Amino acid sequence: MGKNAAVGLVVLVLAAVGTGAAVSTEDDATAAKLATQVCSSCHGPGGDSTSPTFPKLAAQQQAYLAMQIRTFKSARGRNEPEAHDYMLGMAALIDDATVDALARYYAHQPPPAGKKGPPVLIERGRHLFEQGSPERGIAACASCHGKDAAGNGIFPRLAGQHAPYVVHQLKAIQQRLRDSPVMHGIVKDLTPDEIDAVAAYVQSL
């Protein structure tokens, strides 16, 4: 689906369901229609995307999803090209109640299955994820994202995420295309090989 067509469909769905509903069940109905009729074209049914360009949203942390959609709405903090190409126009049309309902919808979807990769690469990624590299000042990813990479609040779920997407986002943070000061300080010294290893590990979970 092209960007203009997707934006048009967002408008139609919101107009059909209503955007100012005060009752949460109505907000949930709006979110479910958007997720099914619009968001699924990129993020897959139930948020289990098949394309590494688009992140898996299924079972993602609700607080993190709401924060990211609002970041897209504000047009600040997400400056990687894909954010502009796919999300900014659509997120701007969604009101706050629907943002919260969309986040709630995806947070309650079944978690995506992991995808195995090269065992040596995954083991290296596991070590970095769980222990970091203290001698280089690199904190363990698990300290925020949890040992099982399920995330916590504003710290996103990484388990089962597409490895190429994780690689792309870590590099975007390194290059300050994503406004994430805490993460930048943690990942700024990761090498490309280490980024590949961490991405392969979380994808396997």
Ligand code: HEC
Given for the second form:
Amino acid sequence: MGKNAAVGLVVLVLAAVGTGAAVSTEDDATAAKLATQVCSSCHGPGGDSTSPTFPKLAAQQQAYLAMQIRTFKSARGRNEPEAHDYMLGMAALIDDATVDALARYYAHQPPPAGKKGPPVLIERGRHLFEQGSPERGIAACASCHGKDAAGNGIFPRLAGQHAPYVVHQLKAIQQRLRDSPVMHGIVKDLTPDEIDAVAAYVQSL
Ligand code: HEC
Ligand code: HEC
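Next up, the form predicted together with heme C. The previous block was the form predicted alone.
After this comes the whole thing, all chains and molecules, with the earlier chain placed first.
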């Protein structure tokens, strides 16, 4: 779906369900409606997207999801062109309670299945993910994202994520298009080959 169509749909769905819902079950109903009628057209049913342009949201960490939607809302912090083009206009229309309910919705979807890739590449990626590169001062990804890359709180789940999306984000963070002080220091010296390897590894989980 095009970005302008998506913004229009958010307006329609929010108008149809009404506003000012204080009860959390109503927020959950609004979120489920937005998720199935709007978000799913890009992120897939239940957040299990098929196109790597659109990140998988299924089983993503709730705190991380809420933080990212708020980052889009603020129009600060994620300046990579895709975020700008697709998410900012839409997120601006979503109120705080619905943001939390959307995060709850996707965090509770079943985790996406991993996707196999070239074994040698995956093995290199696994090594970097689990060990980092101490001699170059690169921390092990697992120390924040978890041994199985399931994430925790504000540390996002990476398991099963589309490799091209992961590559794209790591490069956006390196270039400071996406502002992430914690991640920038860790990934700034990764080579393109290392980025490909670690992305193939997390996608395989
Ligand atoms: C028209 C397509 C489109 C629609 C509709 C859409 N998104 Fe997105 N979304 C994207 C794209 C593209 C990205 C990746 C941006 C980037 O590359 O930085 C994204 C990124 C995200 C992220 C960040 C994921 C991460 O791992 O950091 C979240 C959260 C998100 N969207 C939530 C939603 C929600 C909730 C809805 C429905 C209200 C929605 N999106 C509707 C295209 C869309
Ligand atoms: C010190 C903790 C820490 C370490 C170590 C770490 N990360 Fe992260 N990572 C984070 C945090 C926090 C975020 C969320 C950043 C934000 O808010 O923009 C993140 C975000 C990401 C994202 C974006 C996910 C998405 O859905 O958009 C990717 C990809 C990623 N990290 C990969 C890695 C890789 C690969 C390594 C190892 C080379 C690594 N991280 C090491 C803390 C860490």
